[in-house]
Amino acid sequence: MQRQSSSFTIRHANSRDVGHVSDVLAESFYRSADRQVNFLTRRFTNWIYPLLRWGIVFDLSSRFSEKTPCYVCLVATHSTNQSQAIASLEICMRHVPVKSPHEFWLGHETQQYPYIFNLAVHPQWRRRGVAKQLLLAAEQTVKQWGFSRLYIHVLEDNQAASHLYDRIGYRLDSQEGNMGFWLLGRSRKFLLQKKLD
């Protein structure tokens, strides 16, 4: 699978991409200037950053080597350097709650559906449409697998991601983390769903 849009190319990642994808994930989730953290937290993160990145490399390498059906990592590259990933996302099968009229009494029922995780764009490449291109490519992959729904989580305070998901058709499916929100002041996690044509 290879998809080109404007100056970005979306393709399946391979083992040679592990280092670049790890850099994108580590920069996005631990060092990004968008994250509001205090001085001590930032210093501590910088100090343990090599360990954090090593953990990401290890996790990615193990997922790539498992050859799990219905798993893929997509990467975006720019025309200036086709070998360096500047953004990525992963899709796997995950159990998600399904609505049931007996849910209150019997608990949640779950089914497996394609689920997007680790969507990240390197800070230098944000706000150029690459995340949208990755999400649209993920939809095509999931359709090829024979599914008509796709799920993703978003934190309540991640307004940029929420707006993007809303614009391309993701809708609220359920809300998680209410206890942490009320007791610890943590952001709630929303499970979003998109029905694919």
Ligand SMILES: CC(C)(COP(=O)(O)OP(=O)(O)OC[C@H]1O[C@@H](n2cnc3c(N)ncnc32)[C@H](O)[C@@H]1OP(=O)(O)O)[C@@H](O)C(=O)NCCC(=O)NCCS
The other form holds:
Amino acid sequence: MQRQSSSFTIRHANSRDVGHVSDVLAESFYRSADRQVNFLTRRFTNWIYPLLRWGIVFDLSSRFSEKTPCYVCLVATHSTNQSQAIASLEICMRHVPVKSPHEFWLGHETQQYPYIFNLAVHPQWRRRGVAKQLLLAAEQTVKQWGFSRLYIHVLEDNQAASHLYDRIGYRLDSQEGNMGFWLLGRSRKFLLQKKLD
Ligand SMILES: CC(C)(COP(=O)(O)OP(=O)(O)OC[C@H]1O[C@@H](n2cnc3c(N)ncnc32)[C@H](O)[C@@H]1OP(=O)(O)O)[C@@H](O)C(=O)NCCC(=O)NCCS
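Next up, the form predicted in complex with this ligand in place of the form predicted on its own?
Full assembly next; the chain just shown is listed first.
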């Protein structure tokens, strides 16, 4: 699988990408300037950063070597350096609640659907359409697997991601974390769904 735009290429990741993908994830989720955290949390995160990055390397390496059916990691590279991943996302299968007329009596039914996680673009490469390209490539992958729906989670205070998902057609499926929101002021988590044509 390889999709190319003017300057970015999207392809399946391999074990040689683990280091770069881990850098993208660690930078995006632990060190990005967008993260609104206080001074002490930032200092602490910087201090344990090598450990956090090592944890990501370990998890990614395990997922890559497990050869799970319907799991894939897509990476984006720039034409100036085809071997360096600058962005990535992963797709796996996940149980999601399906709405049923009997749910009041029988509780939530769940069904397995493709689910996107760990979408991240290195801070230096943002706002150039890379995430959008990765998400569109993910849709093609999922269609090839025979599915017509795709899910993703977003935290309600992640405005960049919320805008992005809304723009390419993801819609709210359900809301999680209401208790933490009301009691502890934590962000709610939205499960979004996109129906593929
Ligand atoms: C969210 C993220 C993946 C977006 O990546 P990106 O490559 O910059 O996004 P794109 O360039 O493809 O953006 C496409 C559209 O999404 C919206 N968007 C993206 N970033 C935005 C931002 N910071 N603010 C508002 N809208 C934004 C815009 O509508 C944008 O189109 P435009 O640039 O023509 O206005 C990136 O900011 C990131 O890695 N964030 C940290 C990790 C993260 O939050 N991942 C998502 C977990 S749910």
